[in-house]
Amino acid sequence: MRSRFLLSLLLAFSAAGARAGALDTCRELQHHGKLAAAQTCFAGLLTSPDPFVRAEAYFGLGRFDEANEEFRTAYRNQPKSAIVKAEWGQLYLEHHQPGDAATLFEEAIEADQNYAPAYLGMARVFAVSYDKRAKDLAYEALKRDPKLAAADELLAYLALEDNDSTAATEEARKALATSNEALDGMAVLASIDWLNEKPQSEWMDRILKVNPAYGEAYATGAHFFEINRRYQQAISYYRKALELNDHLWSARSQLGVNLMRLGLDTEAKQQLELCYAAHFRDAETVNSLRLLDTLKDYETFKTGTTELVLNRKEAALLRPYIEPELQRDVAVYERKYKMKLPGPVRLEVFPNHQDFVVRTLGLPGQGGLLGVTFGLVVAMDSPSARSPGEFNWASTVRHELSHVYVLTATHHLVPRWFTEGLAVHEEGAASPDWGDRLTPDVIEALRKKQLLPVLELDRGFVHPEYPAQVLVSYYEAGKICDFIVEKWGDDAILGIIRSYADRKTTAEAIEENLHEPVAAFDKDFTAWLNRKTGDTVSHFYEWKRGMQQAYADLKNGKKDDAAREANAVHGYYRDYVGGDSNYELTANLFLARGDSAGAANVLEQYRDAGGTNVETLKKLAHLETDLGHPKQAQVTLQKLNYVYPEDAETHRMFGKLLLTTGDANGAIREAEAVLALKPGDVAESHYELAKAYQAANRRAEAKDQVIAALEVAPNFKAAQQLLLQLSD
């Protein structure tokens, strides 16, 4: 009995080994680019009695639905198999379902805590979203299997995403030491050459000797061009990938996405539709096609230097504001950067935030993005896509236009930290209340000394190590550029731009233009920033406790105590303009005492410090108007237009103010904005526009607007009188 059992067990192991050998044969054919033979090989395994083998065969054939069903059967048959769970997870990962993949990789690790491929699979899940845990899990995989070349390849890929070509090279060579056919490791090494303008890479030659159809290598290079904002080259390399293997649907999808980013919508749609027809329907492909289908709802307004793309439903409202701002920024940057662009800037404004998100899919550092630049094309949220006062659209335009010029001037060779930092600096140069602020998250990072050395700052954008690090990195990069301009002047910034255009490193750019080594620069910058922020950082918790006590006193009716507590700590953190700020508390206490002038003075400080709460600013505008301060009221109402141009009351108030101060054209713009918002009091709105036209001596248009008012309200006395005046 026992001998029969051992014989059957031996036969089972022999059969399993044969099946594993057959799978290995198919994979070897695939690995060496013999794709047709590999397909035949996988097809021959579909009759296997083992559901796991059938699952792998369907997986190799790209038939995901059938593979999924067979994995489900294999999972039921071997519920504790780490191999089955991990391979099933890999199927989900390649089918763009990272959540399901992660669940299966976790189960595989629970089944066998030493199964290295499960850790590698989980690392790949995190790598998709640029999560720093990807690197940690790749190391965990190597601890369990030091010869797992694929883990070294992933680490090389992640290092290059951080622009650390030294570490990337080291990890890729480790993979090659384990396997001299580590194709993805060689693809990273080839990508380093391509990024350094060496198109004929020896590594690509070696790849093609192993696998003449390995288009994935060119797709890897395209990815690195893409995250470095070199979109034209990314498109070129995705095309190269498809020349080697036209069934690389992920590469074709990314080709379509990048074509769309550059405004090449017709070919983008063709490429994406090919993917869809081939049942490659990941989120980027489907969402991009949906976005392209909505473009018929947009209008394009062209000038000599700009193209403004607006949704038809809000074009009448936004164009009179955004188009002049866009042209003004172009003029400013032409003078400042001493260059002209090779073509017009195209600005696309999306009223649906999800449509804007589609434009940025697949890029690192997406948290909180308001705009994104692709060469001469800029995409951004419309004010209507955000909550009132959530962002300043003019500041966003200013930021993104800086990218257009700096990317063009450097041939897209600039590191992320510098182009983002300079764009933040340019916001502040346009208006002191624009740009990134000293937020509580930034204060916490300063307190913990979490700011990165300048040579490592790109990592804070691509692979953040704590939730707020992307925003902290924007702040740090902006302050670095502020520091450079304050100490060395704008010419130093232009010099650094030229250095990057000449393919210099950050260290070389700093040494050439600031004339000090990087270590000294980091030390000087840290000291400079500490002088500006040290008092706030060291007293932050004291400020926080004081404000909490002040609001508690206010809630309990102790107004004098609230004022005393708030004033005692206000000097520690004047930059704070968020909810429950000192400014709003103090202004409300002034108003409670009937001191409108005191309240207005405090709220003007709030406005100038960067406060954007719409209701608070509207309150300030009313106070300034009532106090007879028209110039200050104009400043406040202009800011309201920047942070929330969809408020008819603001436009009406601004229009009346401009009319009384003699700015008839400004009054026309504001009255037209009121009508574009389709107000309830249509007759009154036409009448106000008529008065603005009359003041501009545009009598025929004024008369048309009066008639429009009377068509709505025939008994409107003021409109009747104005019509008589215009008729006379």
Second form
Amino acid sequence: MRSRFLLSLLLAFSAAGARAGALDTCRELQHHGKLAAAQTCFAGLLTSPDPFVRAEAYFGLGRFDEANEEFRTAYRNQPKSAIVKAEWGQLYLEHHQPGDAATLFEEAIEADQNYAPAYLGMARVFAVSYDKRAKDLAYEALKRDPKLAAADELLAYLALEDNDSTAATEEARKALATSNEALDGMAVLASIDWLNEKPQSEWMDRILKVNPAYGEAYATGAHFFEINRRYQQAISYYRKALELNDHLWSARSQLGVNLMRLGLDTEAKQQLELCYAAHFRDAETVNSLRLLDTLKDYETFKTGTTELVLNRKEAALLRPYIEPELQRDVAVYERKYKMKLPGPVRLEVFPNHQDFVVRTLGLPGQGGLLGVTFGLVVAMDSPSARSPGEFNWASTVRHELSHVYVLTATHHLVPRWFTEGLAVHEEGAASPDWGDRLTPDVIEALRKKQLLPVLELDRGFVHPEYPAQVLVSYYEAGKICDFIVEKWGDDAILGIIRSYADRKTTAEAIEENLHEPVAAFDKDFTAWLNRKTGDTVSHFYEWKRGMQQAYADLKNGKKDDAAREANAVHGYYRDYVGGDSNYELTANLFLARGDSAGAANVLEQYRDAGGTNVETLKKLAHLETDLGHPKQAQVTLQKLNYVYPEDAETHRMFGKLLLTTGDANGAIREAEAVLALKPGDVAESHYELAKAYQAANRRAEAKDQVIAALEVAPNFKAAQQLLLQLSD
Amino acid sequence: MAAAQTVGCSLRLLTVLFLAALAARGADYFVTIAGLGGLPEYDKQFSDWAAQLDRQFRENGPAAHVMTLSGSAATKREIQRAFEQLAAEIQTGDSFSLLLIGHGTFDGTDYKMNLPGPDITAAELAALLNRIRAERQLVVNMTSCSGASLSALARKNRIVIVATKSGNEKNATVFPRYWIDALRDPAADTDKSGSVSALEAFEYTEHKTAAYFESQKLLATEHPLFTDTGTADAVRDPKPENGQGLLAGSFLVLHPEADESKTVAPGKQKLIARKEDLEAKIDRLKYEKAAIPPDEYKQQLTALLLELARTQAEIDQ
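And the form predicted in complex with its partner chain, for comparison with the form predicted on its own?
All chains and molecules follow, beginning with the one already shown.
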């Protein structure tokens, strides 16, 4: 309900400005929930001789195009007016054009560096995208006008987004000290009550006394439920908002978006279409409707515990891989978390990244997201939506499924850092090469001591202060969970989950289950992490220089020098598996010397350290096959399937290997994958599938496949021989 | 996939006829020209590709006439000189293939292939080709902007393949890499005949080129086109429905295996005839597939394929 919340802030400050008294009267009516009277009042101002008043009147009536034209005239008449620029900027912000709004707010600041509402406008622009500069600019506004209650209200809102209810309460009370009708300050206070399971908030009673139609307050609460992943409650509060004012289109849109997140597509579409028909067409509404229109291209595969939603064009390829993995994850978590989910978990896989992005719009920490969980619903990119090797889909499923269990177990009362940290930990627990790596960004953060204390770690996800902070926060949260498991065991994790379910704070959960104060925990964790990473962090630049030199030597043909340089620094940073890695350089040097075994050995270390470069892994698979190491080749090919299942060559190679090792069912799966990829060589692909069926003693299916091969290529001799064998 | 199978089916009829006439077939001529790279890495790349093609074409046996011009030898003058010689030598029953590797340019009017010294235009290339008497010709222009050469090069009984759909696709192409692969990778021989036709090579290369851009999540900067109908109405997917692919299906660019009809023992000629009869029956059945109930089709097809397999086994004994 962000935009209406912001509008009300605007009304508060603009009413204090130098304006026509009539405009203030209209706004007063609106502020007190007399919406029909306010509309009549605004309509009466449309004939004002002042284009600025007309602009505000149209704005009040929600007639954006006409308001825009009038603002343009007012801007022309008063080119140096900070007020006109800032109000026009607010119109753009309300119309979902934060970029244009920012330009006007900047102009307003340039026109009058002491005009506090312009700083507040900029703060709101940043708040839309969870940018930490929102807070700085709100403070700038307050510096210029300490009685700008709307700035305090925004700060309260931002603090609660960081799950800092103490600061949020403090800021909201400051707003109320300035204006006892600060509706949005009260809405934040009411939200704190609602989040703490106090549905009857006294603050809502006070709000309704001021404005009986103030649905925005419930929408504010819904927003906080939403960013805390409590989508059912978010839906319930958006409905309450609409009961008070059914023209709150942003609330209706968010209702639709959240219904869609929970898989309630029919009503989602109805709500979103209502918004569209009312000309409320922000990016979330339009893109969500587009996504709903594409759902006819998807097919749902149900088992007792899972629902897998795949695009028809890749269902045949992906289902045999994802469905068993999903079921395996469910079984693992049922055992580990000692619970069953209340219904089947639904996994939606989007081959078009933009469709996945629609699922994440409006949520904090979007950058780089691979999957997102809404209760029992998980949405994620399909492997085909990303470049080969860019992400491990199985690891992502494992991560998101952890959220499903933890959110369910805690009734969605878990802080962001813990559920993310545990999900990252679970990836690593499933396979050491999964999960977050110690990347150069993390090393830089460790070097600068930028990791956050556990009680503040949510801030790193929601309002990052430097570009890599979200990813660094994932790493840190994951390591915290690793640390807990290493020192206190898995039961401590289960204990913390139970504590959150019992509405305990992070400090309480840590003290109850780890039996030490949170400050001591932070200290112990930092010491533990330093032991694990200290050597890499302190030698990072040495490693970097060494690798640069090694690659320079290689380029200049000095292979021995390159090998020496790479070898000298390798131990400093074994976790590095990005581009131009030590592993790949060393393996290439081995190959240049004709030492395939040496190269394979190094590349197996690369693979096991988390390397995902597809070409490198394929090279390794070939080396292992040629060297007669089928078990290692299987590990490599399995990993390739996790990071690039669209590669027919990998499936073909894997199928042949499985056939030689006696795994006929695996060979069938791989041969079917080749066919699903619509290979150029159709005859060969049917033949390979026939061979796999034959090995599995499924003669009828084998014969069907060999006939399919020969239908394309009647003189395919190997297939002819197989047909003769199968016809004996 | 069904369409592709139908292509294979219709082409098989032609191939059967073609193979039957193999004894009367003329010689195969392959000319590869690698143009100016402009940068050392491109010069090396183009020469390497030309050398690889040269090796592949020589696998057709000692009767294949293979000529490769690259580096400083690939001047306009040298090309003209080579064509003068070939024009005198090549007979109507021979087949002739020209393969162009390098950078092309298009100024809105003329396509030019970059060469050391003066470049050569599409019209000049067409004029040289028109002097070659071989009735069956293949031109594979793998250069950037090669789409702009298509209208000048298209002619009856000439297969023209270009790496780009127009003169506006100016990036260096990956098409040659996959064309060379098509001559090496058994997967290109989709009908498992032991040879690779121009159609098979094109389909393989087109598939791999598209897959390359898809796998790299890059916008494709080249879209290969094909025509063998004598017109410039080129397509990306030759098939009977668009009337493309008939000539290319019988034009072999790689046929290292000996002609079976000439190598089997005299006593097995009847088996060869039987085999060809079965192949023709299979082709006819496949044509009629849509009109036959699926179970019946499967039954008939299985019977014919089984008999063909047994016949082949007897031939191979």
